[in-house]
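Take a look at this single chain in structure tokens; it is the form predicted on its own.
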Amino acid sequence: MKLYIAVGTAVLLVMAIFIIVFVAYYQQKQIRQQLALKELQEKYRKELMAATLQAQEHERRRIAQDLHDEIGTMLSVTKLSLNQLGRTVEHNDPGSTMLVQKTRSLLDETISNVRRISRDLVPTTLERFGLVSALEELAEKASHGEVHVELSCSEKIPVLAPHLNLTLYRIAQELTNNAIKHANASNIVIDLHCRPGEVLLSVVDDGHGFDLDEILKDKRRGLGLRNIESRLSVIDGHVTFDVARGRGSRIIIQVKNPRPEVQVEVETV
């Protein structure tokens, strides 16, 4: 009888251990499946975001091409016709010379704006000469009147992948425009430097700042900041907002550089 009890107890114990092991295995399997599902969802989200950003860049390029080839050409032809008309008017109606000159000035300004918009849509300097040159051009164009934009780049910058160049340039462009238009900043510093395997970009301004939580809660505002976070999510980047209402802002971008061993692009101060 004692033997039967011992055998029965052993069988029950083995069954209990088996059930515990089976439940633990099943739970771990479920956890692995959930993690795999989350990874697939994250991968799909990144691919969808990357496709969206790529489509935006293609559309920018198409619009820039249309502006340059069609609108720009039409304006240039219009200017030639206006010059011919101006020479006729000067001989027959000297009093209209001032109107022709004013029209010519407005036309020149329009042509200049079309070219500027076209260059902003497609940063040709970035494609031809790299990120540092494109940021130098951005700082120069953004500086006007009482606004001074400066690029600080005291370290050797390695050649970056094209998609990293474009992402960092677009972010610097967005943050600089925000500092000028919304924060009323007078001094802006774009800082670019590298650490082993990592690129750091920061934009510092002396504007009146903003409340980050308030901006992100309002769906009608903060589209630029959300766009920055979307761009960084595609390349596993990170953004840190050191901001507050009533003082200047410092926004830091960190992205991994998967090929830091590539030769140096430029060294500037």
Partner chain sequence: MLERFIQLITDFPLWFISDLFLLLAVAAGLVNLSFLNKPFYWLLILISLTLSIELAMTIYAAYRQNNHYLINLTSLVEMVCLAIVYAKEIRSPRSRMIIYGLGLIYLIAFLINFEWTRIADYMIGIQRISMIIFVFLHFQSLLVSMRVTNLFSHAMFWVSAGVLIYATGTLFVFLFVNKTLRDPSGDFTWYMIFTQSFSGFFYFVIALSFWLRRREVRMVEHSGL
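Take the protein just shown as the form predicted on its own and give its structure as the form predicted in complex with the partner chain.
Chain only, nothing else included.
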């Protein structure tokens, strides 16, 4: 009997151990698959986001081109014929001269508005002269009346990939706009500097601040901050809100810069 029991038990034990090993193996395999699936989904989400952002930029570029080439041209032509009309009217009907002049100045204003809008839609400066110049231009344009916007920037800014440049620029644009629109700030500082392998962009204002939790809970809030987050998710960036009600805000963007540190400083020949 002892032998039967011993052998039977041994067989059972082998089966039990087999089951334990099988459960462990199978479960771990499933978990790995699940993780891989999640990663894939995350990657897909990022790609979708990147594609959306790119499509947005394309669309902007198209609108800017149409504005500039079609409406701009039409307006110029209109101005030409208005000038002709003006000359005819000056001789025959001096009373209408005033009206023609008024129309002309309205037209001029419209032309410069169209040019401004089409230039704002596409960050031409960014593409031609780089991030620092684009931010300088942004600061200059945003400074208006009471509001003073200033760029502070360490002199050694490495060359960044074009999509990083664009992302940082768009974010700086939104943050500056927010500070002007909501904070009632008079001094805004856009700060750009680099650490090894990392670029930091922060926008600091001296306005009245806000409560981040409250804003994030608000379902009807604007798109600005959300867009910043989705833009950053594409490039694995990180945003830190150092904000509170009753004091100025500081919003810091951290972006990894995988490129080797290539200095932008012009080499002296």
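Numbering follows the first chain given and starts at 1. Note that the structure is a prediction, hence the values are computed from the model and not measured. Only the largest set of C-alpha atoms that superpose within 1.5 Å between the two forms is called the rigid core.
*Asks:* Among E174, E136, A50, H68, which sits at the hinge of the chain's rigid-body turn between these two forms?
*Replies:* Domain boundary, by the fit switch, is at H68.
*Asks:* Across the change between these two forms, how many whole degrees of rotation does the smaller rigid part show against the larger?
*Replies:* Hinge rotation between these two forms: 6 degrees.
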